[in-house]
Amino acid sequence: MTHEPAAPAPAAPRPRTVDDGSNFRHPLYQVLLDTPGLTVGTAAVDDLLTWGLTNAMWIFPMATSCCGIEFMATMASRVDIDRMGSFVRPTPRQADVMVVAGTITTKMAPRVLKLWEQMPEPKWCVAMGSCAISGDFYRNLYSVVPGIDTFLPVDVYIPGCPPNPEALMHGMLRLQEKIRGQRHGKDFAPKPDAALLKITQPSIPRLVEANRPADLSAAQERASDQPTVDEATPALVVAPEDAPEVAPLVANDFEGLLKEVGVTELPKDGPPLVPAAHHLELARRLKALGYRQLVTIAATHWLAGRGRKGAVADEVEHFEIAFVVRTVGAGSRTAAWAVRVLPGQPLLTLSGVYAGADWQEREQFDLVGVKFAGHPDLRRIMQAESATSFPLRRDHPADAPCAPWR
């Protein structure tokens, strides 16, 4: 006969520990508690101010691209930068630390400087990520500032693409050390490395460089104080010319519509070219046939003698604007066509047919220079209104200067 082993007795429940704060110890509080009759502690005012500055850094976030995601993660529970007294504020007037997390463009730079000037003193700036530090991959592009220290005084650089949340926390700890050191009279002026500056020189000198022109900072401040385009000038609207008289299109399919406008053979190197006079009527008819979604508008600039494959050598300079629309739902179909116009020749807008054409036509005007007659608000999107060039034209240098920012 076998005997089953007896089941182990259940473990006694562990007593619950209640944290009533009695285990908390702080040097200053302990002195007050251990000294009989002492209820008042004294400290230097400067020490109290330094303690307040370093443990209550309120951040104004200038997150313009992917580093902003890491900045958000730093505020989340895993890193929880709030534990060091940092608090994100949506207004510069209640913040003393600006964290620039991402690429700054020449259109955004005057806004960043304006916000920086609205922050009360004392204030500090943190450059988070390679783009904020130097422009990184985009430093030679027409629209990117090659480092924010070309117009803002930077206190802490946090390298990385992007730096992780722990790196931002480390940078804030270093900023605390810098604040404490400055309060005690230490000099934190950077010591430039001549060899390093030679290979990393941006298109305009940094604030700390000796060769920076004396009037450059003043020019940047004036640019940041300029009113917006809404306050300065009315929106640019190209006066629509009389729409050409064309016969209404009646075909019930895209191929039939192309034949009606004179396209008998589909090209192999791009969408079929439609006469500009029939452009608007074609879009209206396609929408009536169920092509209710405007997918894209994309313009290309061709110099004289250049164009699609097989173009004649004496072809003049022109723009080619491609349009794509589609039906919605099961069995979706697309229709694409293109229109050629000469420089300065406006093309009738499709904003009255497709609402999405409003933004996309503005983009092609801003980057390529195509004008759309009858557009309700033909203004720039990515570049400043003061810009006089169009960066996606084939005769535009990619690294063109944009004073006073690059």
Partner chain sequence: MTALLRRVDPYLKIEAYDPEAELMLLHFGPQHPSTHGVFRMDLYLDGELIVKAVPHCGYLHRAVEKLCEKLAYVQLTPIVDKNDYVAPMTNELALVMAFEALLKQDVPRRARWLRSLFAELQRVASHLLAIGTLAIDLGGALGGGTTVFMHCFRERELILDLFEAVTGSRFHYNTHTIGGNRHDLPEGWAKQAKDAIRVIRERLPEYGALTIENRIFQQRMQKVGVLDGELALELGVTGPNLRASGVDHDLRRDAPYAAYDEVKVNVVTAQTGDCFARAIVRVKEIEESLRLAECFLDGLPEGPINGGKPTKMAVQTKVPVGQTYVGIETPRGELGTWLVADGTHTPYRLKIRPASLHSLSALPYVLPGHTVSDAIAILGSLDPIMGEVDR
Second form
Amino acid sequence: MTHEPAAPAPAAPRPRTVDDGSNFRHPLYQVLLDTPGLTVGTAAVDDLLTWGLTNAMWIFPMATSCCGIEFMATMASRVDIDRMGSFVRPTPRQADVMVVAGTITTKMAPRVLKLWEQMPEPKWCVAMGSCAISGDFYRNLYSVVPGIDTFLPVDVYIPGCPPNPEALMHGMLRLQEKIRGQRHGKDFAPKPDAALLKITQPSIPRLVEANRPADLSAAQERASDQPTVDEATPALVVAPEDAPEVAPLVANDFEGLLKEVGVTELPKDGPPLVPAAHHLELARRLKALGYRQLVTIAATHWLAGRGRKGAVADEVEHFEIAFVVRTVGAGSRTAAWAVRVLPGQPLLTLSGVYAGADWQEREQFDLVGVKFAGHPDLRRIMQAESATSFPLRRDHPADAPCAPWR
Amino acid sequence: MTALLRRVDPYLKIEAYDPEAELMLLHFGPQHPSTHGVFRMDLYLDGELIVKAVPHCGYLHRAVEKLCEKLAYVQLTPIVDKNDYVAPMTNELALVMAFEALLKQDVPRRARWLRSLFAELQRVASHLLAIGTLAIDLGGALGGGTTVFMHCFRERELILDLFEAVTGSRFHYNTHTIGGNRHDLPEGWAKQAKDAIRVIRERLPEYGALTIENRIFQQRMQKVGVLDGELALELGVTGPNLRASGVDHDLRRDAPYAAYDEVKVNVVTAQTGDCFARAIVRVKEIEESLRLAECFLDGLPEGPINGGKPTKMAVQTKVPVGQTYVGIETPRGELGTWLVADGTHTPYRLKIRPASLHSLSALPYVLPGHTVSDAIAILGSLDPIMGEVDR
Amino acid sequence: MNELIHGGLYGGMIVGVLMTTTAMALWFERKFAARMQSRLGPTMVGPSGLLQPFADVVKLLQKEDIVPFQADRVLFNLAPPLGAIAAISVAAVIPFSADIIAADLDVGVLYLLAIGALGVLPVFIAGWGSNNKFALLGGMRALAQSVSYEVPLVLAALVPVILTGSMKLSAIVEFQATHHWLVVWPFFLGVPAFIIFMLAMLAEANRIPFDIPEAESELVAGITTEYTGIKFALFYMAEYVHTLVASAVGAALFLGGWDGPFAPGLGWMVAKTLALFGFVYWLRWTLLRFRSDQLMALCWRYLVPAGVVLVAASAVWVVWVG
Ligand code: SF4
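How about the form predicted together with the partner chain, since we already have the form predicted alone?
What follows is the entire complex, opening with the chain shown before.
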């Protein structure tokens, strides 16, 4: 696991433990406890304050994905979490409970931590759904945080994929119990079962685990303090190579066009392979012929010795980039073609013909690593700008660690 | 709209805009009450006017496509469920149809009708949610918007109940398999469904009154966020967003799949291409989908629901070498699967063509010239689902 | 001296009552909204959730008080109390009954408008002092909105002043008690002026459909984005007090204040105020929100000209008819 190079840490980061919330004492609380007349009724005061805390838990919705929809359903008429005095505040400053509902990715995690730190004490965190608890089946993938308890102190876990609204309501009621118990000195600190921990060990140690390196928390904190760099990162500019002049295509249907560019027979094992030189011209002609809608662009990485026909001994490593376009209206037809490029070799961008190719090509660049010459804005789109790998290449391991989040 | 509007330059150089203007860079998202998930827009504001908008997605990039390369074909349906999590069943359908295409697997007639029936009910649920969240965007979490939202959710629960009765899950159903369906309808389901459809149909005018017939709603939405039809096509915008721009295109009618070739699908279009048109198309599509659902329910044929060969182990289902593209019409537009199979039990490459990603790619073209308030309305009217955008 | 004691006594009483009413109003609103949305609303805290607002306050008192890094500390801390003071001090001149009135100023209406206009100051201070872009946008919107709506507000308030010939609120109510309520006769002046007054008051108090300065779906929480705990509570309370006071003023100026048969004056005043208040919330939970430029257009295109016409017409009415 590689951590970020240690930058000069400005101040020692605030320790984050699971019992963060209960340790906090508002100055006012102390004043109340210290007032002579009130000491007699300390327990009563304490109960009053706890009553307030537990019965007005405003929620900050960290609803990122599917669980967020069930979270919304919990707000809605059938379950109505307003019954217990909870409702959603859009700003972390006024919230008491952060409900993390949904998958947290490595790109999102620094923001989640930042938002958590913006919440005023006392605060609690609820992990809703398997994704928040452990990363669900995305757990081992390169972009997903294997459970938010690797960087947030979680108070209540609500299992399910997604948990029903009733389950969330139940979780909130359990949280009330926990707060009450903590105020009365009950110990809710999790006692990790060593055997269980070994099985469910995420790629980085959880906050509660003893073997968690101190600099990991610091690195996470630093990452969450970093300003977003995306905008500053310049787009990659790939100048188009001098393509040989190609004669304009004239045929009036897809088959005819393919013949013109030299594909005489439609292959059985995939879309026809078009020479890279004719690729742009073909798209232009197809658009004029009524294929006005860009459907998709998908690049496939073939390792050496593999190809569209299966295992081919003398095949070199290459990419096949497939394009699909569509006619509009009744009897809609698709036309698909593919272009074969070698690693490092750029392909002319389609974004001048179909504006939508812009984002599609960015995605293929980001995930597969194909370069598009002449693209106006070739930046990463799915992964963080700082990412260095191309995960959809076949030789990329699915569970590459990306510290400090996984 | 046929007249070509002057296209906004999405790659505008900020320095070239106006050296005198003091622009404010507003990071809108990734955690913001109305970004419909985790999505970020960097808005360059001149006062409150947007000069340039740079969308950033990928905050929910869950690497589904990589996961698909690891798992066996039959294990994939529950995985893709999570992509478009507002209409999960349509994800499964697009996926298994691609497998069936390469396997040359026939689907029994009853299964095809069931698939269409479920797809229509999903569309109703999804559009209800879209209208509800759009109203929240316009009216605020502490205002009239919430009222619409709550009512939409109340009706959506009726549909979720139906699916729960069939599959045992409120969403993420995992009900489509290669060659058919996993779950048949339980006793008395048809009547329950009929009742739900009737209730929703009765209550539809309520939403109409609160949204599309509401003067404030109209003022906020009309002539805002106009998306030209030709541009929408180029960008690959599909579904209600495309039809609102006056393009008469619906895969259910134009390239029928499942049982859509056996019924008549009325395609709802609007001409203006603004936010209001998108909203109105969704409301009208609910009506049409209710009608279709009823139609599928009435004509549901008897017979087996699964034509696939039973296998003992997941690895036994092997798809022959080949590549294919299959697209279906989901509530958000064309959801497609590009499948590259290499003859083993796992896909070699599986690309999911999301509808929402293409809808969002219209933002840099549409947003400039509008205010921040409009940006919310536009984003809401495009109805993106981040799980599908980022996958 | 006597006056001071009188003012202090009633002032304190009114503030106390106002606070309790605000808390109850909060509960009422949440229940009311919930019923509109086929929900139940708070049920678990106290009978029917009656204690919910108190639990909220107890909780907010205990929250950590955060001043954001690089915020303007002085302004940031000044804004919430200022907002609360501005909202409450308007209540001083409201005649709750013939003799329950903290300060029966001769220029009551003027005072009301002046203090009401002051209400935007803390809002803008908060927006500026938070050093947050969303808060700043909210502050800017609030400023523009309040300054614009001040004009129709003054014009509408002038109508009862002209018709009754006094700026003293008790005198205005007295006049209505002896003649007619202004919305009853002359209704063609009273009703439009009343509507304009209420709209402008809503806009000043930032209520839906005019709540764009804190539009949650656009500006996160607008001016209050960075406020925590007790400071947020003050803002929150000020908003409710503002609405409550606006309803009371509307009732006094146009609906005859404490005047009514059978019941004591205070009862009538409270009933009218709450009715108006309920109406405001009915609107709030039904309508969507305007865009800021549409809001301005509504003000300058319709309300201001209508106000001018109304004022002129009232003058004509008083001179030739009344
Ligand atoms: S736990 Fe399941 S439902 Fe929840 S976010 Fe993860 S995948 Fe979606």
